[in-house]
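As a starting point, one isolated chain is supplied in C-alpha cells, in the form predicted alone.
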Amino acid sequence: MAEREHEHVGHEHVRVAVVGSGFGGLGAAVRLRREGITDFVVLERAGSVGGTWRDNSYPGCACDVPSHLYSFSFAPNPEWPRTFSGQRHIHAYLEHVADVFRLRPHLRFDSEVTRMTWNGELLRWDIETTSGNLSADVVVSATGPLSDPKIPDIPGLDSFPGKVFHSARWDHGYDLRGKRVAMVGTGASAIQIVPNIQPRVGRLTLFQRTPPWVMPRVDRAISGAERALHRALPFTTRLRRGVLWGIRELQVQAFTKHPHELGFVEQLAKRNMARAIKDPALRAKLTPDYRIGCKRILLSNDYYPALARPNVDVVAAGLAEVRGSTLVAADGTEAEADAIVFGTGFHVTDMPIAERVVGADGRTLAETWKDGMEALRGSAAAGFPNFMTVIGPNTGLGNSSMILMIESQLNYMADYLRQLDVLGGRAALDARPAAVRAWNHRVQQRMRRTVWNTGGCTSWYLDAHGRNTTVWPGTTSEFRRATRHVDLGEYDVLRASDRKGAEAVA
C-alpha cells in the first residue's frame, strides 16, 4: 500500500470507486468488503444513502414486490412490518445495511460525479466530482435506472402560474388541501399517489395516455408472532423468501414464452375493475387495449375506488399544452389547475450518467449507446475497460425482485476483480465488441416472443428505436448462471504501455 501512496502523492487513488448508494451501490460495497477489499469509496450525490427509496417520498410510496424478496439475501430483515413495505421502512433498511456492514467510512456524500475519463496510459479511471477529484482502477456504476426524473416537454409549461413538481421530487411544503390538482401519468407512482391525495384535494384531474392493468394488492400487516418466529429461527425467513421467489420464477414463462396464456389474468384484472367502477363510460376509459404484462402490472386496492369519487376526472389523453392555469389534453379536453404533479417516470433507456463517462476512444458512453444500450451480461460495455454497470442494459424484471438481479451482477463483479488479481500487475479488462454483440443478439432474439415486445403497447422498457433494452427475457436463475463467472475469452486484456509515464505504475 505504501508503494501505491507514493505513486499518487497529493492525489487520492482507490482500487474501486462505486457510484451511487441505493440497493446496487450498497450491495456492491458489502460484496467488496466480503471479498476482502477495503480500498474503495462509494460516491453519492445526495446527503444520505437510499437512492430511489430516499428520493421518492410521495404520499403512499411503497414497493410492489414482497418485502422479504425485496431485500438482500445476505441481510434478511425479520422485522418487516407489512408483506409489501412502504418507502420509509425500505429507506430505513438501507440505512441499517450501511451501519451493520460498516460502510459509513467508505461513503462520500455530496459527491456527484461530473466526469469519468479512462486513462489508457495509467490504466485507471480519472474521476471528477463536486467534492474533489480522485482515480480508481475499477469503476462500478450503480446509479440505477430510476434516479433521474423525466418531465415531458409540454408547450406553455413555463408559463403555468401554479406549483409544478415530479413525483420523485415531492414538495412536502406545498399544501394540496382544497386545490385543483392535475396528475399527469398513470404508472406505478401515480396509482399510489391518486388514492392518497384524492380525499384532500378540491378537484383531481388525471391525464391518462394509456390505462394500466391493475391487480389487487394482497397486502397485510405481518404479525408479531411471525416476526418473533423469523427472529428465533432465521431459516424461516429464508424459506419465506424462497417461496416468494419460486412463485415468480414459475410465472416468468407466461411473460417470456407464452403471452397468450395471460388472458385468464386479464379477466381477473377486469373483474377487479368492475367491482369498483360502476360507470360504463369510465370503465371503458380505464380498460387497456394491450396484453396484460406488456407494461408492468400495477397493484392497488384503492386506485379504482378513488377514480370513482365525485371530485375526480379522468381525461383519456395525454397533456398536450398549458395555457396559463388551463391544461389542454391531446383530445382538446380542458381543465383548470392550481398544481401539476408529474408521474412520468425516469430516464431509463438514456442513462444520464452515460454522458459523463469517457471511454478508451474518447467517446462518451452515451455516444457509444446512441443506437441503443448494450453491455456484456448486462455489465460491461466495449471500449470502457474496468467499468461495470449494476442494473445495466437488459437486467430489469417485469414480475420479480430487482435485488435478485443485483446480487447476480455482484457475483460477476466479484469474479471480475478476482480475474484482475490473477492477471497480476497493472491490468484491465475490456469487453470485446464481438462478445457484446453476440450476447445482445441472443437477448434480443429471446425478446422477440415476450409479452413486452408482442403485447401491443409502448412502454418505458423500449428505447427511442423501439428496442427493449431494459428487461431480462428469462428467469433470474438463468441470469445467475450467466453471471457466475467472468469468461476471459469475452475480454481483451490490457497492460500498461512501456511508455515512460506508464512505467511508474506498471
Ligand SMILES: Cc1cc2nc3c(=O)[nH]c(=O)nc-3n(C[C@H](O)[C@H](O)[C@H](O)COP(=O)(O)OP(=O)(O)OC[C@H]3O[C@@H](n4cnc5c(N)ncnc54)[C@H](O)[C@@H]3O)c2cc1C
Contents of the next structure:
Amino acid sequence: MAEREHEHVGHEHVRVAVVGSGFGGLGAAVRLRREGITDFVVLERAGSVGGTWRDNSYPGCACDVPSHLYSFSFAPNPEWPRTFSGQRHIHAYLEHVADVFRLRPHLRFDSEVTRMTWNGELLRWDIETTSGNLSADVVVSATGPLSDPKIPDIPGLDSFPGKVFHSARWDHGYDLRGKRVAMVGTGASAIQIVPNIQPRVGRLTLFQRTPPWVMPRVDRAISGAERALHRALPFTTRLRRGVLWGIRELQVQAFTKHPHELGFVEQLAKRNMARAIKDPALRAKLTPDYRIGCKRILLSNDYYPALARPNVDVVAAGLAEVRGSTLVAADGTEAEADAIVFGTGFHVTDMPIAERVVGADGRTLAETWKDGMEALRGSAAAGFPNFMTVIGPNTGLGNSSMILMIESQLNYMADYLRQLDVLGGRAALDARPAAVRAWNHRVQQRMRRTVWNTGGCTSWYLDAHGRNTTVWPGTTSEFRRATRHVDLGEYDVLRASDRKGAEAVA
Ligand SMILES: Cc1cc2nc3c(=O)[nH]c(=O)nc-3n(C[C@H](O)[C@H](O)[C@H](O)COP(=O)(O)OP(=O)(O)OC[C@H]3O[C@@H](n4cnc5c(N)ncnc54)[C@H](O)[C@@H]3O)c2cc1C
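The form predicted together with the ligand is what I want next, because the block you gave corresponds to the form predicted alone; please supply it.
Every component of the complex follows; first up is the chain already shown.
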C-alpha cells in the first residue's frame, strides 16, 4: 500500500473513473457507492448532469418508453407527470438522482476526456482531460451511444446563408416563426419536432430518405390520484413498472424470432396513417417498404396530422446538395429555406470516445473496432484491461427501456470490481480474445433471424459493413442473466511484475 501511495505522489489517482453523467454514468456512480466504493470521480465534458436529457431540448422532446420503466429501478419516481414524460422532467429526475444519492462530490464538470492510455507497467489508465490529468485502476466509459450528433456531409452546406443546427443542439435563440424551415430526417427526434414547429413556421419542408413506421402514442397525464397512490404505496410503482416491462419482454420475441408475425402490427400502423393522411399520393410517400420494427418503431399521434397541413411539403428523398438558400434533394426536388434542422442522428457505430482510448498494444479502440465493434458481454474489449463500456456493443434495444440494459451492465461492473478485490494486490482483467469472439459469434448467430437484419431496411443499428453491432438480439432478462457474474475464465488476469511491467498469469 505504501508503495502504491508513493507511486501517486503529486498525481491524482482514483480507483474508478466514470466518464459521462447521463443515465449510465450516474447509475454507475450510485452503484459504486452502494458497493462501498467512494474513491471515484465522474468526468463530464458538459457543465451539468443529464446526458441525452440535458442535450436534447428540442420542442416536443420526450421519451418513447413509459416513464415508470424509463427510470432507475432503485430510484422509482411516483411523481412522473405523464405516461411518456418530457425532457424537462427526465432531466430534473437525473438532477434529483445526483442529489439524493449524494453524487455531487464525485462529479467533475467541464472535464472532457481527451485521451485514456493503458499503462501496462503500473496497471492503470492514464487519463487526460480538459481540466487536468489523473489515473484510475478501472475506467467505466458511459459516454452514450447517442451523444455525438451527426450532420451528413452535404455539398454546399457551408455556403448556406441561413441558420443550421442539429436536433440535439437546438438553438433556442433562433425564432422559427414565419420562417421557411427544412427538417432533414424522419427519425425519433424529427417526428417529435415536426408537429411542434409546424404551427409556427411559414413553410416546413421535410426531407425523408426512408419513411418510418409510426404507431399511436398512448400518452396521457398521470392523475393526481395515481400519483398519490404511488406515493402512499410504493409497491404500486414497482407493480406498474413490472407490467410495462413484462409487456415489452413478450413483444421482443416477435422482433428477434418471428418477424413474419409483425404483419398485423403493420396493418395497425397503416390505419394510424390513413386516419390522418387522406391524400393518396402523400400516403404512398409515407408508406414504408420494409418490415415494421426493422428501424425503431416511432410513436406519435400528431406527426401525420402535421404532415397533412397545407404549410408542409414532404420530399421523399434525402437532402443531396445545398446551393445558396436552395436545397436540392436526391430526386432533384428543390426548396428554399431560411433554416435547416438536422434530425440525422448520432455517431453510434463509430463512437468518438473510441478514438481516444489507447489499449495495451498501443492501438486505439477505434482501430481495434475498425471492422466492427465487439466486446465481451457488451462491455469489455480484448486488449483494454479494466475498461468497461456502459451501453457497449450489442446492448441497445429496439423496443424497451435502455435503463434495464444499463442496470444489468452495472451488475457486471460491480462483480468485476469484486473479482478484482478477491484477486488482491495489483491486478487487472483483460477479456480473452477467444471469449470476445465466442460471445460475438453467439450474438451474431442470433441476430441473423431478427427483424433488424431481415426486415429489408438500412438503419443506424447497422455499421458501415452492414453488421448489427448495436442491438441486443434477445430479452432483457437474458441479458441480465448473462451479466450477473464475471466469469474469470473469460479473462486473462494481469499482474504487475516488479520491474518489467504486467504479465499474464492466468
Ligand atoms: C432524443 C432521444 C430520445 C431518447 N429516448 C429514449 C427512450 O425513450 N427510451 C430509451 O430507452 N432510450 C432513449 N434514448 C436513448 C438514450 O440515449 C439512452 O436511453 C440513455 O439516456 C443513454 O444514457 P448514457 O448515460 O449511456 O448516455 P448519455 O445520456 O448520452 O450520456 C453520455 C454523457 O457522456 C458525456 N461525454 C461524452 N463524451 C465525453 C468525453 N469524452 N468526456 C467526458 N464526458 C463525455 C456526454 O456529455 C453525456 O453527458 C433516447 C435518445 C435520444 C437522443
